[in-house]
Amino acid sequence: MEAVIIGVGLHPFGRFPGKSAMDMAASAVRAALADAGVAWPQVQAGYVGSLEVANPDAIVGRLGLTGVPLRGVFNGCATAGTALAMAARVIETGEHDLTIAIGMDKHPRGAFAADPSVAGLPAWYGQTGLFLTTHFFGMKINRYMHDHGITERTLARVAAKNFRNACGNDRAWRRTPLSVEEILASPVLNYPLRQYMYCGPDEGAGAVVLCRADQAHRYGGRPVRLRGCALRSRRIGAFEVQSPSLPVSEHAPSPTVDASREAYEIAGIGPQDVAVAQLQDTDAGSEIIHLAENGLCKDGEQERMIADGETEIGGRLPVNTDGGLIGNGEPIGASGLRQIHELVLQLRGAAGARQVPGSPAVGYAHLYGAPGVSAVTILSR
């Protein structure tokens, strides 16, 4: 049985104060019940993820009491990804016909804190500011520049894309421009990162509603089909945020890479198909070595790639066309969704001002997040 999407809802992510993460949920799952010309009492059952919320399957309170199967789940920065992946593996297996996966968060202002100890790790490992995820990514980033010839200005380049694509959408958090010289000119937080190259923790929700392919005439939505869902934790070996030693002599690919090759073989497409990517971007840096990893080029091309415009929207291979987790910020359980929402317009050709020209086909989405767990998730007209 394959599962479609046939709906998206969004809350727009930024600050909202006394507004609750519950009802900025609330209001996406509304959106996406729309979208899709389904009511609530239709839907069969859900997954819904957060950090912050404790019971987040409580949504049921504002969105009608119907009895409905809401189960919890949460997979650090890949959550959204994971309950999309599971609304849609109870369709494949025949056990519901209509589900929906809900993400919603309300971060506090700031890098995200919490003992080490929550993480399986030593005290020391906190001490030494190892445990702040801003100081790994600056070390895993330049490491990969001296590796492979990548240069600051292509950070810039990649956070200025990504400001400008945010200007375009009326739901993403940071909408002013920024030039490359601005962002160069930011002050460093962990070198060779700027402040103006890393995203922020916010607050935003997102929804998404999926039915039986052979079903989704019976609904106003406009299909698009997920072709491939795969999520992969880290191996030893892995240069992965939160790991606390590496092995000498033995090496071994980022989770990344292994997400990506099963949701490619799962999906019968490969890298070259891909027409539109949403890749994580926790900083400038992630997005250049996440390029590689997903296969979409080969480690050091980007420099190139990105001198000549090929990740802008009207580019060869455009990515995060919202503005990504720069623009967007990060509200953890809702990203992915974010990142749903956007594919599913721009397959649509439903994007307005920042639609990827020649109705592009195949849509990538990419998530990464401690302790090394990545989600990919591709969707097809």
The other form holds:
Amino acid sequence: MEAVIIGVGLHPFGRFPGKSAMDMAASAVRAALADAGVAWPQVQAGYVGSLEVANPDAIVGRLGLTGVPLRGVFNGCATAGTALAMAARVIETGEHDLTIAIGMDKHPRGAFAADPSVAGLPAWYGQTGLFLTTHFFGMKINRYMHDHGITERTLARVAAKNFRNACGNDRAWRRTPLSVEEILASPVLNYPLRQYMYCGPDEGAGAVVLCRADQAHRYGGRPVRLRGCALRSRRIGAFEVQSPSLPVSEHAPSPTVDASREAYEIAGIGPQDVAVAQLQDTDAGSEIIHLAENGLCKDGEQERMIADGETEIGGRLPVNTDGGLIGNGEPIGASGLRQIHELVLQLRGAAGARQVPGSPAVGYAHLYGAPGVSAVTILSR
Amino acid sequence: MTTGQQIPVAEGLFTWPSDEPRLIGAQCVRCGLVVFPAGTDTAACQRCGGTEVSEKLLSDRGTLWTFTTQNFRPPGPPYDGADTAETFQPYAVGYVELPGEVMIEARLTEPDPARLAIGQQMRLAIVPYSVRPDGTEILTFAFTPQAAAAREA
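Given the form predicted alone, corresponding form predicted together with its partner chain:
Below is the entire complex, every chain and molecule, led by the chain shown above.
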């Protein structure tokens, strides 16, 4: 049985002093339920993810103690991909008719400061200043620029686009436009990446309500089809985050490539069909690399594509139309549900000022993060 | 004031003290995969799942595969440099390919990206990265551009 999305809800992303992650999530869930036209007691099962909240399933205390099986899930930056895939899976297997995926987080300011042991790494790796995921992003794009002729200006163009798109999104965090020149003048944090080329950890929540496709007519709104979900972890030989060493004898693509191919295959949809994409833009370089890793262009084509405005709203392949991570920040548990929220609005034709013209029919969402895990979700009208 | 004492940040990372220090890696007895650091007793080979490894001293020379810089003081803990946000000196980090062996993620002794290049020849160096209140220097491994290494020698 196919699962469809009938409701989406998003608490704005940003900084909300005094407001808990769980309160933000409760507000996102209420918005998603209202969007779907259902009440909380009708929800038969759910999956909820968070990095900072140890018991995100405690949200039932704010929504209603119905006894609903609500399971906690976590896959780093790909957490929301897992929550959505599991919520769909229990509909596909026939176990449940109406389910929910929830994500929430509230991170302290600044770079993540975890102990390396949380990622199975030795203490010295953190003591000597190597345990920073941002090093990986800097090193991967540096090599990519060297191999494929991508320039620093293209990095800045991507960031400028995402800030510009965020300006059209009243739920986004960073709604101040920044020019390519301003971005190129910001301090280098991890060469070649500059301050305004990075997303920051912040706060927010999202929720998505799903039901059996053959029951969608009972609820309000226009259902969006969930065509394929895939999650893959790194294979040996992939150039991956948090790796004290990597083999020289063999090479494998990023888990993004594996998850992408699997999702296209499940969906029976190819990259040429994608009308709007949400790609993990932890930094501007990541968006550039992920365009190719998700099959949306060839390596090196990004230099021309981005200069020609192809990834702008109104371009051939709009990317991160709501501002992406650069414009919204990254509350880890919720980030992927923000992507789904945006795609659902775009496929419904309800994205307002930032609506992609031409009634987009296929939306593509991609997540990537430590310790080398990627989730891809493909939606269609 | 310094006691002149130097200690490695962790045991088993590199041969020390030594005039020609080497990183201590491990090689899977079954499939030959080389990894660094040698790891824990419970780690299985990432390629074949084998659990028997032999110690392998790694080459002290290689080529720079990629690099970046760290331009702000990393959050500490876990970082335990003796510096502060004000006294912090940027450093570079890269992957150095030891031919036929393994790629190593390491600090680079040259912090200026304009003086680093992909493909450059690099050589292992053991360097202090922090100092304890009693003056004891904490050592870690790093790679240095080989032309620079030759100049210093």
